[in-house]
Amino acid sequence: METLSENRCFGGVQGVHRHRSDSCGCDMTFGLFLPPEAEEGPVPILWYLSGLTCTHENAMTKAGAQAWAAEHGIAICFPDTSPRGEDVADDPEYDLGQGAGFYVNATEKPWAPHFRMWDYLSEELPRILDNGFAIDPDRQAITGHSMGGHGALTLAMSLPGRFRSVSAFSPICHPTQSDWGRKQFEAYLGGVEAGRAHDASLLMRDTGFDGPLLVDVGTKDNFWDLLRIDALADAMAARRQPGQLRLQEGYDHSYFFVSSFMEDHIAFHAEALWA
């Protein structure tokens, strides 16, 4: 593994590393901040997964968790959202392809040589911080913005007992009835129904979630017809699932709205995370 950075933040260090990855078979780069806590010993992790465009970078620079994180004494990573390189399948639109992993381990060609996200996240990266960070394995949490946020409900609901606390920005909720969903599911997996075991809202509706959940969205959200957040709402109150689904009044999709709630989903799973 090589460390392409390191900066001292808020008493820590944000470091930026890449490694070759056996999932992706390409190489991967993803952002950690440890808090001064990590110098003592292993801390537990938030991971944030970013969504549709964007690289590791987008939340490590415009979320501002790194604050609120080290307040806390909690890691952050900031995977990358899919595999990259001149060998790695692309496509012209923002929605598929490179920076549009959508958390799934593909099946069909161009795709299914590279784009193993789901690989990734749930195996690989985890075992590469638990053997070269000081991380708790122990003590996780999962959040993620948009297409992230997709992932991250969708990996805490399909992975009992990993994450102890799951929230999301603006996820996209139900994607096999939404276009961003239906058709990256199509080009990776090969259909739509291949996709039902990652959408939130019927994996909600089967299992639900056992623990803590926070679910914020904009009033001007604008994707809000591709989210289906009543999707998401309907299979919580149909299971019953403790937690919370916010409307937050005149926010939209950008980082100013993530950025703005930053502090309540930390604070949110820091309690979750030291209980």
Second form
There are 2 protein chains.
Amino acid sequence: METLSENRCFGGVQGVHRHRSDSCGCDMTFGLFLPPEAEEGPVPILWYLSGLTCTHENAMTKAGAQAWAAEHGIAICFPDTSPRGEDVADDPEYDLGQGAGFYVNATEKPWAPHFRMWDYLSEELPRILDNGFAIDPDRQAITGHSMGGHGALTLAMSLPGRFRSVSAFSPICHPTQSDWGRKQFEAYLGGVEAGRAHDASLLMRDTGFDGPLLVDVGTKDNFWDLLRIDALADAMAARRQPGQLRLQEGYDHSYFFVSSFMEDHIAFHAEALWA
Amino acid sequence: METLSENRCFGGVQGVHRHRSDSCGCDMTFGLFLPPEAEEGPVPILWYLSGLTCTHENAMTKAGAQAWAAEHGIAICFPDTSPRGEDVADDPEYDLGQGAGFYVNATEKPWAPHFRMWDYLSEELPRILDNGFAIDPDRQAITGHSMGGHGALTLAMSLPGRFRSVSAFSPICHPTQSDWGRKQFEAYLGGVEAGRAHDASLLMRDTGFDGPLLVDVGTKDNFWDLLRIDALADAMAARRQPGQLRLQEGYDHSYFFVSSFMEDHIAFHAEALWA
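So that was the form predicted alone. Now I'd like the form predicted in complex with another copy of the chain, please.
Entire complex below, previous chain first.
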């Protein structure tokens, strides 16, 4: 593993690290914020999964998360959103290929050799962090934005016991019934049907989440119809899933929205992580 | 004036606006954050001047300022750092021409026709804000980063009574004796001597600032030698200028540093603005 940069930030350290990924068959880069407490021993960790077109860097520089992570003594990991590189398949559209891994293991050509973000985030990267940094693997939480909100919700519901709490900002909630989902499941998984295991609204009906859940979305989200918040709301109600779904008046899909509610989300996770 | 975007942010609005500038002879773009209180009437304003290579956008998305501006009911203006456009002179180096206006009025070719950032920021843009937005012109403060710290300090000391408080993050303090300054003064003003009126350390010896002053710089600033913090420190001591010069252990020149101390700076200005 190679450390690309380290910047002091809110008394802790914002690092950027690169490593060879066995899951993705390429070099992968991630950001990791460690609060001051990590100098003394392992700290809880919050995973932040990013949206379409993002790298590890966008949220790390624009979401305003480090202030609150430092306040609560929590690490934050900012993974990339897909495999990268010249020998990694790509697509000219922004919503497929590099920058758009959709947090699944691709089974279809040309994606299958590298697009294994599910394995990368559910197994490989947690192991790497556990081995290399002062992280407490028993205290994990997960959040994300848009496609990353989809990733956070689906990972949390599919890996019971892994995450103490889950939240999401403007998540893609029902990808099997959205143009943000169907196209990608067809490409990566060979069909929409295979994507049902990666649909937060379906998982909510089948499984739910055993812990606190918080979802925020802006009432002026410019991608409202693609997110299908209605489907998640229905599923939460059907299941009587404990949790909060908040529609925030006047906010859109941008990082100006994400940063506005980051304090709330990190305080929410801190309560579960430090319980 | 044209509004390019408006995003709800921390209960207020982050706008981006473009207008024809008489000073610069080109279109200029600026960011303006208005807190919720601006819907009721004029609010105090903090100017944030950015550093080399930046546009209006960098600090607006990465400095984490809106959270605290909203908390204190203060507007923040993020101007661009130079004139822009195809018919505006430029230089292949990052530290001259577009993105590097240095907050002066150029007198020399090829810069003189457009590079009039001093006039733009001391006269034109304040008038535009006063006419177009709920801003209280009697309650202004100014800050900035690096080249923008230089701009903030020199504007504040040169326009007595304009700003109630001044602060800076890792400012260029002594440009007449630094490679960040000498080259630019020679190009824009025809010589380093003409830059003496734009040297914060010299202005501090001659004039000082009649109000609270706060300067933060990281002890691991990667441009330490170019900033000449020592010269400003000497000048503050020589003048017995009331104020704080804080050397923050382990921090560098990045926005990770700026955002870490933004809360402090905005609280500092709020105290003066609401007094």
